[in-house]
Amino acid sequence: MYRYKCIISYDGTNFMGFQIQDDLRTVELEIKNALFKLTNEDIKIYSSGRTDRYVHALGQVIHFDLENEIPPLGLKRGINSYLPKDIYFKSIEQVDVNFHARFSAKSKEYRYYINKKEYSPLLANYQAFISYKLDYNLMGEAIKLFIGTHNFKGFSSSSIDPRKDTVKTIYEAKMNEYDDYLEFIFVGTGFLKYQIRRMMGILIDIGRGKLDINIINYILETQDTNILFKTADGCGLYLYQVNY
């Protein structure tokens, strides 16, 4: 067997997420179909993690094994020739069989974008638009409260497997303000289902003045799942890179 590590990007607008879901259009299904056309093999794909519906990726990492060795450059050209325009293999390298896209990862970086200006249909699928006035300074202070090792159960999906470890470490959480948009950066060991979108949702509600900044510490300390706050739109979220 020959193992290949791949860095891919995709526009999540027209996908029902990364993971295969029956016959729904997903990133994984499109990649499997392209690989089958190229190799005539039903190849299992392992990803660094799943992205939700509408979520984009600039640096998603996957790996797979092939029975026959193919030079990485030729493999990259071949796969891309069979893929739709909203998925692209940026790089492929042959790696040791002990490498695993998920379990070898040291940290992941996600970024979230909010359009500061007037609503634009050209940006609607790529930056969240908030119709309310936001306190950017307060949001910039609030995001820092996520840094550290915490139990993020209160920021995860209600459908999360109860056996799953909800304690995660966030190394970096910051907001950058530009003329046209806000950028939120999260770097951590890993993230739970909906975690970043729910963290962004509470930041938005804090920025609106709807919630007090101290609510973040309260949820981290109590894991209270009964507090109602917005889950931010998936269109503004990007898996930026995975670090090994």
Contents of the next structure:
Number of protein chains: 2
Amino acid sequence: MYRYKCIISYDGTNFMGFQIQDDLRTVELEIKNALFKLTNEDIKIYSSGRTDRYVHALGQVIHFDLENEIPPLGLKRGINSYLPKDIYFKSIEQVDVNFHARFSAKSKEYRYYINKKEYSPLLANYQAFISYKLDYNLMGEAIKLFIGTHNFKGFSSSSIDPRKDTVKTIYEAKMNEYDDYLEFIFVGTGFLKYQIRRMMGILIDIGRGKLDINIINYILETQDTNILFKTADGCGLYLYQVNY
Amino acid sequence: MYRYKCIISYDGTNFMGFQIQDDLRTVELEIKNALFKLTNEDIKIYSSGRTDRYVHALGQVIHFDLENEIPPLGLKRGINSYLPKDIYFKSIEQVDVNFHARFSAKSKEYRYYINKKEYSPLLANYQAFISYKLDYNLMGEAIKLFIGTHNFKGFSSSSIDPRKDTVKTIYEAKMNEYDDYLEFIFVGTGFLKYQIRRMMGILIDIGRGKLDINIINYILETQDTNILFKTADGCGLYLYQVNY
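Complement to the form predicted on its own: the form predicted together with another copy of the chain:
Entire complex below, previous chain first.
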């Protein structure tokens, strides 16, 4: 048995997320189909974690096992030739069978982009567009409040399994302002379902003056799920890299 | 009768080009539908010229007439609210009834982009990707040969109407090299069907060493249509602006 670690990128626009859901067009299904064409085997794929509908990846990591050894460069060329144009294998390396895309991951980095300029149809799927005036300085201050080890239950999906451990550590959370867009960087041990989009949603609501900056610490401390705020659009979110 | 000049942008990825073709999804049809919802009138649209399937626009210009006057700012807000997210009206101004989007145009600027880095699914619809090694300096020299007044018949579609005037003037043709991509700028009185994509196709064939640089002058002088070269992908092409 030969294990392969792959770094992949995809444009999330036309996928119903990463994880297989019957016959819906998902990233996992397209990869399984390409691997089947290449090897004639039904190969199980393990990812560092799923991504939602519309969410992009520049450095998603997956692993899978093959019965027969294929040199990584040939495997990369072969699988890319069978994939649709919105998924790409950037690198493939053979790894020890103890490597696991999800359980070996030490941290993950996500980035979120907001268009600062006028609406552009060419950016509609790649940066969030907010029609309100935002206080960038306040958002840059607010994002730092997420740094540290907290119970992020209040920033996850309401449908989250109550037995799930919702205490996570965020090592880095910062905003960079560029001429045309805002970039938000989050590095942490792991993120709950919708967590980044909910954290971004509250930053946007704070930036437009709808919520006070102190609401972040309040939700982190109390896990109060009665505060209403938006879940930011998936199209602005990128799984940037997974660190092992 | 009130005439309006509009500057519009669109992401060409999911359109069968600009011009209406029955019920196919075209830019013109979406604009007509939005105008109908806004005014309850069937309004004829005049553009500076059509764009092909997959081709984008940052500054396409159209005009149309309304029976009843609507202030430009309200019209912009109204029509944008009825349009799908891949078309956007950047500006609308009321103009003299002698203005014509096509016949009043003095020149048009197109830009073409080629990705210089590794393939990226996130750029697949927005920059051409060439899997051959290209000689950028040679392409930068070759593009200058298009400047001037020439018979561009050899760089148009083979299906072009033989009565059509194929003599056009290109004022500016240059290549800019950036870290991640090449940018090609063409400014001219007007361009024939497929002309920019055919000029780009020959530049790519010259850049990869398949054709000699002298082939450009040969085709411009002889209009020989027996030289085989590619029509570059539409996805790299942008109608950048129309000058009046």
